[in-house]
Every structure is written in structure tokens, then in C-alpha cells.
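One chain follows as C-alpha cells, the form predicted on its own.
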Amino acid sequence: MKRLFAIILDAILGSAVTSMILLIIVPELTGLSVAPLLVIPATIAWIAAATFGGASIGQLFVSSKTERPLPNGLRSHMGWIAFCSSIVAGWIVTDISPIEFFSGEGLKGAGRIFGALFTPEFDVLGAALDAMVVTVFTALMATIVAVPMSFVLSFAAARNVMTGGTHERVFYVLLRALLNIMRSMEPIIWAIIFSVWVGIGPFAGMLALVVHTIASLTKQYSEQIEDVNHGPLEAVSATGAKRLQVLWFAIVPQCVIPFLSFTIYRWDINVRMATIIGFVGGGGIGTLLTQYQGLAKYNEVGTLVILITLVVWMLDVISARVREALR
């Protein structure tokens, strides 16, 4: 199984490499263009290469430290060959231009928007304040609906904790297999998808930041329950308990510090992500921030900038100092 595996990641990886030197470096440094069809071929010398050849990177990311192949020549050359074709075609891909970055006309426009961004206009700090109180709550909203929810879930989502069949066991990569793919769309997208659910407004970014915040909140609460002392566990099933009990008297006061220190970081995160996600209908101050920012109303944009800096740092000094009372 785990040869298929590092076979499956040697294709995914040569496709890639072989894409990216035929469809978009070779292109643009010889102004030829390439026939799709070429990388078919291509990524199966890769993998032919990888697999008879000994230079399989894919069993590196399969193989456990013990199992784990001697370095080889060949999987050190495409192994470079990888990692350098992935920089230059994010360079071509990305159209990174340095000339255009420092050039006379460039530099004039970015001495207007920043004079206008430290000239605020101060006239709008009474809106400014109540979207930025919105934006605040917003988070502290999403984080207290996803906690209860993170902590039930994160046993179930603990590998330490599902051991009682195989049902258990299913149910135990659904979960994570949910919990991947609810963490992989960021609050953003999220956020554009309960605007047009419920509507444009605070209750949509919440219900966007609730989303995310289960899905990180229960893996590294998961996590937590995963390396707690398991001297405790075999105490408390020693003394005849059900498995609830050992969960609650055996594990609950090892995370509950850690899980603390979590929370308050998360909410520390939402509130970031709360302005964020105001560009696309989430309310609070990210919002307002959109409208003066689409007018060019940059002296507006400034207060918002400098109240968003100040109330960002004020909540990452105190979470910092709450955080490191807990430990």
C-alpha cells in the first residue's frame, strides 16, 4: 500500500514538474509553444525514473524514519529540479516585475496613496468605532458559539479516543476527512456563502468565522487529547470507570490550560479575520473600509487603518498576557 501511495505522489509530483517546465517556462523563455499532450509522456520518464531508478520522493513522504531510503544522486537532482521550476514559474506566473515596482511613476502613485493613508480624515472615526465594535463582537460571537462544539468534537477527532471498532474508526476519518475540507476554505469563501444564505450583514461573517473556527478549533484540540499521559487513563480504567468518566477525569484535566490558551488565540485570529471578511458582505469594519476604499477616499481609509492597527494590537498584547497567565 504504501509503494501505490509513494507511486500516486511521484505521478502527482512529476505532472506538476513536467507542466510547469513545458506549459510555462519553456513558453516564456523561448517564446515557442509546447503541446499539452508533451507532459504526458514526460511525467511518465518521472515516474519511471522515481520508480526504477531508486529516486522515488514520493517514499520519503510514505516511509517512517526507519523505513526511510538512503539519499540518492538522482532524487537529490529532481528533487532541485522540483523545487527550482516551482520559483521560476511562480515568478513568470506571478508576473513579479521589479522594474515596474520601482519605477518613477509607480513610486508617485505610491507617495500619493501613503500621504493620504498619514493625513487621516478624522470626521469619520464616529462610524469607524461602532463598525470596528461590530467586527469585535463578531468574533467574540463566532468563538463562543464554536467552542462547545470544538471541544465535543475533538474526542471524536482524537485517534487516542476512537478505538472501539470499527465504526468508531469510520466515523473518526469522516470527521477529519470533514474537518479538512471545512478548514481548507478559508472564511472567506465561507463568508460569500451564508451572505447569499442569509443575507449581507454581521450574522453572515459570523457564521463564517463559527465555520472555521470548529474546523481548526477541533484539530488541535484533537491534537492536545492525542498526547496527553496515558498513566492517568489506565488509573481511572483501573478503578472500574466508563468510558466517559475516563474521558472527563483523565484527559479533560490535562487539555483544559492548553485548550484555554487556544480559545484565546482564536478569538486573537477572528478578529483579524473579522475586518477580512467584511470586504465581501461581512459587516463590521472591513466593510466600511470597502466603500471609502472604492471611492478613493483615502484619508478615510487611513482612520480606518490606523483604528484597525491600534484595536488589533491592543487584543494581541492582552490575549499575549492572558495566554502566558495560563501556562
Second form
Amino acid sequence: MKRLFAIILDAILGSAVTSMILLIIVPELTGLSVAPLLVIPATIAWIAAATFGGASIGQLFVSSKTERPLPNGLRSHMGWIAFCSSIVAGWIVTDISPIEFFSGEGLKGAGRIFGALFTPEFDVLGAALDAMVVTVFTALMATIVAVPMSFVLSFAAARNVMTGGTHERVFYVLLRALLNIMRSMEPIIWAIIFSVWVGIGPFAGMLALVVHTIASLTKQYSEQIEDVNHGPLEAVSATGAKRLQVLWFAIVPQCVIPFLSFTIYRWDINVRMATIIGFVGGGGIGTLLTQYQGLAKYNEVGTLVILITLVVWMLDVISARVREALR
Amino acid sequence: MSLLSVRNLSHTYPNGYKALDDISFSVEPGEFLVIIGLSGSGKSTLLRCLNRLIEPTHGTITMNGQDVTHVSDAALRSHRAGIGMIFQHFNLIPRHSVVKNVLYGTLGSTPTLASILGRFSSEQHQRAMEALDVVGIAEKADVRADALSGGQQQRVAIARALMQNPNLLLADEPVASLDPATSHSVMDYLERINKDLGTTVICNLHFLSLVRRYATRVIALKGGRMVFDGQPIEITDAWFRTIYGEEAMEVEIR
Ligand SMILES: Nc1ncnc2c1ncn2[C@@H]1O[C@H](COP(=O)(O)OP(=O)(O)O)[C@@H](O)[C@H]1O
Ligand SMILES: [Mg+2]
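Output the structure of the form predicted in complex with the partner chain; the preceding block shows the form predicted on its own.
Okay, now the whole complex, with that chain kicking things off.
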């Protein structure tokens, strides 16, 4: 009886999943509509696999707790169902279309853009370099402005520092929440806000990056603070030191190197972000890129892309080296 | 008058665990008091209650006749400044030089801004060198603290405590991470400070052989309760089994 029930459950699940695959994904992939009849053998195969392969979900539902470590087994099956169904759902929602990707029309478009990118027009190089300098400095200024604020805030955002009673606890929780909200708003959204506030240009881009950098660095810094060895804190407190002295002498020395490392990495990230932010009015090379893209001047776009790639790559290497040396 | 007097001290951790249960004892000036007990018996908690790194849940602590159980801010800091403390893991500031670490012993009496800017007076520098001399490590003054061996680091920690001119020195298993020879050298420094400078010492220890060698008085904790208070020679085999359990065997450290 139980066994029958398990098989029925498997059959329902199996037919649902196989029909989703055969009737939606396969036609999308191949352009061929599959005979609905194919669902029947596929379902049978599924049930066979479930029953003899030991992955029966129906079995899981009908068996009693003592027979099987239910929570564990259930969780792993649920994991599989969630994984498979999100691939199916994702495929449909993202409009994945191998047909367009490989169609003659699609390939022609790809040929055009790659052709242009690989025959860059170097007349724009001067303007591009100027814009690149703006972008790099936008990122640098944003980092420099954000660091002191992040440094101060990070102590208030560290659980092991905010131990002085309820009001500190409340402040800590509010600050954490605010930082999380600030961080979940992408810099590009901040850039849109600030380009309306202070006008389009590098300043708007910088402000957007400052907000995001403060939120990110404060989080990274404070996590580092929460990770410090508690011993020196006790030792410095035991000398009768004031709170600020405890923070400065017991925590800061344990954190400077990681802080520097985070900061350099953040500047590196900010250069990339400053480029993207340029697309929505943050100035610099991103703004230049959207202009040429809008005019469909793909050879000029090619030059800009090469320049951006080179600079980002260079900064990546340099920042990795510096961070390596700091360790 | 006793230097320190503890009455009915209890501590319950936030998770509800009662680590100290109704502890009372007094410490006379010049004593070398050793606290023994199994790991987890509450020795560290007791020591940290004395300088209020941990807040007692019940009871009173009186130091030099003053009730310090509930003092806060400046009074609490001055209470702490009068008590030196050394730790099992030394707790030096790793990237800073030895002499700086010793100077940090004066933080309690140095204005915040001056200390942050590194402006310690020449008198403080001189005292730091003297303190390093006491523990025989003055030549390492400019070496980074984390470049020293364990025994050397513990001596720097002692020098840091000496900078406080303490009436009382707390030592939480000061030799538990050192080898036997180094252990004796560190204990000898504590003994010399106790004898020569007259500083009262309260020290948590693991090994009974060290207790017999250095203690003038012993307190034993078991499960947060005080089960013994007496002379080292009074710890008989029977007491030993009471404190450490029937299964325990005494291990020597020479
Ligand atoms: N922060 C804490 N929270 C909860 N329990 C703790 C905490 N610290 C210590 N304890 C418990 O209190 C008891 C005494 O700890 P401790 O004073 O460190 O003992 P000892 O130093 O004698 O080894 C132990 O059982 C320990 O597990
Ligand atoms: Mg301990």
C-alpha cells in the first residue's frame, strides 16, 4: 500500500518534470515540437530510476521517521528539485535562445562588432586617455574620501567593540542595517541619484562611489575588527586605559595591514565601477564609451574597450602585487 | 588591613553557567597566593573579576579598604591601573616594539591624545628601560614583540605590568604555554618581584610542583567553589584527590 502510494507520487512528480523538459526546453533548443506521447516513456524511466536508483521522493514521503533519516534525505531531495526546477525556470525567464546565438543573422552581428573592435580607430586615443585619467582619479578620490569615514564607522559596526550597554547595541544594529541598505543599492543607482543632484559628470560618479565604498569598506573593516585576537584587548584594558586607547592600541595594530589590503582592492574595484557609472552620467571613460556606442562608431568603441581592459588589468596586477607584499 | 578582600563573590555567564559560586577570601600584602583547580574550575574568571575585566554577578571586592565592586569610569580605570596583569598567551601588541609594549603599561596615567601620538615622556621611557632591566631583556627593547620567544614575551609582559607600579600582580597561568626550564625562569622573576618589590601576587597555576616551590598560600577551586585555603604543604594526597578527582595523578615539572 505504502509502496503503491510512493510510486504514484513519483509518477506525478516524474511526469511533471519530464513534460517540462520535453515540451518546453527541447522545442526551445531545437525548434522541433516534441510529441507529447514521448512524455510517457520518459516518465516511466523516471519512476524506474526513482524506485531502483534509491532517489525516490515518494518513498521519502511515505516512510516513517525511524526507517529513514527523513530530514536529511528530504533536504537533499529538496535540494535537487530546487536545483533542477530553477534551471528550467531560469532557461525560460532569461529567454535563452541558442537559435539566435548561432543563427546566420546573429553571427553576422557578432562578426561586425568583433571586426570593429579588432580594427580600432586610434584617433580617439587622446580623448580616451584623458577620460581614463578622469575615471582612475574619480575612483581614487572616492576611495580616499571614504576611508576615514569607514575607519571611524567600522568600530561602531563591530560587535566586540559595541559592548557598552543597550544604547550602543541599538546604535550598532541601526548602523548595520543602514550599511546593508546602502550596500545593496548598486553604485549605478547612486550615480543616477547624484547625477540629478549635482549634475552629470565625474563629481556625481565620485559621490556614488563614496557611498558604496563607505558601506563596503565599513563592513569589511568591522568584520576584521570582530576577528581580532581578544587577548591584547584584555591586556590593554587591564592597564586602566581609556576606551579610545584600548581601540587604538589593542585593535588598530591588529588591523592596519588587512585594512590597507582591503582599501587597495577597493580602489581597484572602484576603477571598474567608475567605468560602468560613466554609462549613466558619472563622467570619464564610461560616458565617452556610451557616446560612441550611441553613434554606432564601433571602431572607436574598440579603442576604448582595449584601453579599459589594459588599465583594469594593470591595476589588477599592481593591486594584487601590493596586497601580496603586505602579507 | 588586608590588601584585597573578596566576599561572597559569584559570577554567572550570560549563557546561565555559574562559573564562580560564593567565593570569599582575603589577601594580605606581600603574599604569593596561588589558585589551583582543574581546567574550567573558574580560576580565570575569578582573576578577571578582581580587576573587573569580568563583572561579578554577586558579592563585593574591596581593595585597600575601598569597595570597588561597582565603581565605573575614572575610578574603575584607576582601580585597574593599580593592578598589573599577565596572561597565558602574553597578549603583547604583536607588530609593536618591545619598549612600546612596555610603555603601554602607563596608558592608564597618560592622556589619550599624547599616547595616540606616541608622546611618552622621557621619564616614562627611562622607567620602561628599567622595567626591562628587571626582567633581563633590555637589549631587546627595539625588537618587534612577535619576534621574541614565548619566555621572552612573558618577561616583556611582566615589564609592562611593572610600569603600573602595581600593588597587586595577577598572573593567569603565566607559564602554561612555556617549556619547563622557561617556566621556572618566568616564575623566578615573579618571585623576585614579590620578594624584592613587595608586590602581592595572585597566580593561577596548573602544576602542583610549581605551587609547592613558589606559593606562600594556596586556594583551590572546584566547579566554581572554593574547596581549599591553606599552606602548600597542607595539600596532602587526600586533598589532591579532592581537588583534582580520584583518577588524577600528580605530574612533576622540574
Ligand atoms: N564567556 C563564557 N561564557 C560561558 N561560559 C564560560 C565563558 N568563559 C568561561 N566559561 C565557563 O566557565 C567555567 C570557568 O572558566 P574559566 O574561569 O576559564 O576556568 P579555568 O580558568 O579554571 O580553566 C568553564 O566551565 C568555562 O567553560
Ligand atoms: Mg583559565
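By rigid core we mean the largest C-alpha set that fits within 1.5 Å across both forms. Residue numbers count along the first chain shown, from 1. No experiment lies behind these values; they were computed from the predicted model shown.
- Once the rigid core is used as the reference frame, the Cα position of I308 differs between these two forms by less than 2 Å.
- Core-superposed comparison between these two forms: the C-alpha position of I8 differs by no less than 2 Å.
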